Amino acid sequence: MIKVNFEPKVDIEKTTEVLKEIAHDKMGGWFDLPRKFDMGEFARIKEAAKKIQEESEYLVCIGIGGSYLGHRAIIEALHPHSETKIIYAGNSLSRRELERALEKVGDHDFSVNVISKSGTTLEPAVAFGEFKKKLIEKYGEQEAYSRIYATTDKKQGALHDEAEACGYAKFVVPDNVGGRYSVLTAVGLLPLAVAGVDVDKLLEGAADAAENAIEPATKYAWMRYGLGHKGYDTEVFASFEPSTMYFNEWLKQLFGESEGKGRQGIFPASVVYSTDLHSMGQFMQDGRRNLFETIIDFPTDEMNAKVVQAVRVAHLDGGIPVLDIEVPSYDEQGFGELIYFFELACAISAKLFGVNPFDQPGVETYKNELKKLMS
């Protein structure tokens, strides 16, 4: 079970009210998801993953933001074994990156998992067009379509309609689960299963956290809220495993998009120690004291454990509030627990700051401006 090393003042009545709001929110479907997952959909996901593994050397995952960060974080961290390798595309508009992905696939056998609720987000739409063309050129239209897996809206949208018309295998992005909270849906589970991650254990970990992580998640949320009101406006997530870099990126999206509204929220940043002690270490020790540090403490070897201890003592002495989140294991179970813990803590924290954890109006503003320029 995840543990925290701090005891903030918690308003039980307010917490109960917030948890009820989250559970009944129209976008709160992730709250009970680990305990109520559609097992028919889960079986289809594992069946599709097996088919992809049997016929493809690469699976190209096309998506941006919450459509790729969560599952990439777990794959990079656990480095599971699978003959089918994951390639990512559609997470930027860089032509160079897209061409590199196309070149990496080359003449190898491949399949595509395009992940988009609407199908109209520009970055994945551009990449999907290129890879669909490559599939058709290599296999012909009929087989090409059998190698496309669309994770999208259940009933509507451009990608949903195309999948229906062309016969792509289709998986659902639940209406009541937003992108950054969707790791434990088909959005994350299909590429994770293809990559060789034990998705059963991942869901078991999340289900365990749904039962046992409410108390530590609540403490963490109230600690952030208290620090925010004392002028600590930046949180630095600190990991001591280089392979968790993308997990840090998912955390930054989760907290940034959930809290950063109405001139509210704590700015999320991240470091990976001990590497970043030789770059950001000086600022952390002696820079502005507007930040606090959250150590994600995985089980580690003796040498790394001493680094964790040294950082904790040095930064506390330097005037930085240091929060410890102790993760029980560095495996699917542990990451399942950790994902649910942070989703819950983030939602509670955003509610305490008085903002909606589940929308992202600022992102929509950028999209609208881009549409004007592209028109």
The other form holds:
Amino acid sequence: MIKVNFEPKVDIEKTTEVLKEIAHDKMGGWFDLPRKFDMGEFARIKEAAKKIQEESEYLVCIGIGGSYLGHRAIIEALHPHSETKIIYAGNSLSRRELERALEKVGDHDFSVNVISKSGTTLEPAVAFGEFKKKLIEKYGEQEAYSRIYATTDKKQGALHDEAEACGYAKFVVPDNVGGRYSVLTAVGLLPLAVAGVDVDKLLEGAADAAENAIEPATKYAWMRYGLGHKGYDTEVFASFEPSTMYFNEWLKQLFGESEGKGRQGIFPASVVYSTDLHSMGQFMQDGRRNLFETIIDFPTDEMNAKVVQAVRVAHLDGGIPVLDIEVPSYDEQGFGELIYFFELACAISAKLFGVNPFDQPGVETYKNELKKLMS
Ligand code: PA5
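Next up, the form predicted in complex with 5-phosphoarabinonic acid (PA5), please; the one we just looked at was the form predicted on its own.
To see the whole picture, the full complex is given below, headed by that same chain.
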């Protein structure tokens, strides 16, 4: 069970109201997801993962933002074992990166999982075009199409229409789950299953958190809210496991996109210790005092645990509020709990700040400007 080491002032009435709003929001589908998972879809995901593992040395996961950060975070953190390796593409518009991914696949057997809820985002669309061409050159059109897995909207969008027309295997991003809350849907579960992550355990962890994490998530949200009002406008997520770097990226997206609107929100930053104690350590200890630190405290070895202890004492001494989130285990169960805990805490926190946790008008502005320039 996730534990926190702080006791902020919690307004119970307001919390109840906010939780009700979240559960009934038209984008609040993730709230009950671990309890009401569509087991038919889950079986299809596992079947597709098996097929991909049997016929491919690489699975190219194409997607950006919420369509790739969550599964990448877990895969990088857990280093699961699978003969099929995951490659990422379509998370930038850098031609160099795209060429690199194409080169890495080379002559190996591969499949593609293209993930886009809207089905119209430019970065994944460009990468998908290139990888589709490569698939067709290697396997011919018919087999190429049988190696494409499209995770997108149920009814609309360019990707949806193409999947229907070409007969790609299709997985759905539920209408009521937004990109950054979608890791426990087919968006995350298909690549995770291919990579060898125990997705049953992951969902079990999330289901446990849905039962038990409301209290710690509420405390964490109120703590952030209180600190935000005292002028602490930056939160630094600190982990002591280098492999959780992408988990930090997922966190930054979750909080940045959910909270940063209406001139509100706490700016999310991250460090990985002890590595970053030799780069950011100075600032953390003695720089401008507008930040607080949230330690994601995984079970660890004795020596690393001493670093956690030293950082906590030193930074408290340096005048930084240090929050501690204790994770029960460094495995699928622990990450399942952590994902649900942070999703819930983030949604509550955004609501306390008075903003909608589930839209991203700023991202849409960029997408529209880019589309105009490209056309
Ligand atoms: O969280 C979000 O909604 C965004 O980060 C999206 O995931 C991202 O912009 C990609 O959008 P799409 O899945 O529609 O391609």
